[in-house]
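We begin with a single chain expressed as structure tokens, specifically the form predicted alone.
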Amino acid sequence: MNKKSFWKFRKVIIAFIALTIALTFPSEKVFGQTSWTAPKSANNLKNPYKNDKASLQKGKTLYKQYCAICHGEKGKGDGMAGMSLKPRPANLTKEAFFKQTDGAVFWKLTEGKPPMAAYKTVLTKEQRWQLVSYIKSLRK
């Protein structure tokens, strides 16, 4: 398998898994998303990667890889695999999302929440710090 083919494969496979996720755990919203706030403690998290510029590229290459089949190529909540998602992927372009710190997002990053996944055991830590750098700017 060259590694294009792989690439496509592995989205296809994240892709099932969301809506394997999606399906047992159903929501009571069908459309958008329901409320999901971070602990109180995760607010006091700081993101040590934050303005640093590698980091942020970083950052992009996780978010197309992991991200962007159910939150789409720019944030707004509208990947492929997404659609099929009940609640759907959150708009990570929308103000709301903004007023999150780095920690609560770095926290729901981690932890998950279905049909969003833990990335806690998948990503390194400083994985999930740069894809929250990387989140942050897609507002820009």
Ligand code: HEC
Second form
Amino acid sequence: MNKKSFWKFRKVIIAFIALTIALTFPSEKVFGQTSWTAPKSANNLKNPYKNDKASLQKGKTLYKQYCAICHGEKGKGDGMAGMSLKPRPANLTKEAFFKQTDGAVFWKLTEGKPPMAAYKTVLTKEQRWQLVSYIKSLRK
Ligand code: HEC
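Now show the form predicted in complex with the ligand, given that the preceding structure was the form predicted alone.
Whole complex next, starting from this chain.
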């Protein structure tokens, strides 16, 4: 291709490169965050331990053991292991998080989404609900 026709096709080439980049890197890789939504059916799951003080306490212990390393001691998404992750671990003290149903949160920690693991087989149903209760209480 000679120099003249290169400039002629410059716009086409730039558009092609931009499109390739856009398709290769999903927005979460570029912006470091996603909107992870649970399926609607998850909203029907009811927390059997809601407002139960003892399970809240158990949830706290589990959180410190399994989750704080990424989500941070206070749930702000600032845990040591989460610093270099993309997307970054979610801030569990945010309004938008709190507004989700317990069922949606339960579904998320059951199914996981890389880099976050699925806790379906690691934690019992009861433990996952205890965690839901606890992390929903982190918003101050
Ligand atoms: C390896 C680091 C890591 C660990 C450990 C981890 N998470 Fe996550 N978590 C993430 C990341 C990263 C996201 C964001 C995923 C996304 O948005 O694509 C996330 C997202 C979430 C969300 C969704 C937040 C929202 O806004 O809807 C919940 C709920 C959650 N984590 C709970 C937990 C709980 C409970 C534990 C412990 C059992 C845990 N996580 C352990 C990395 C981690």
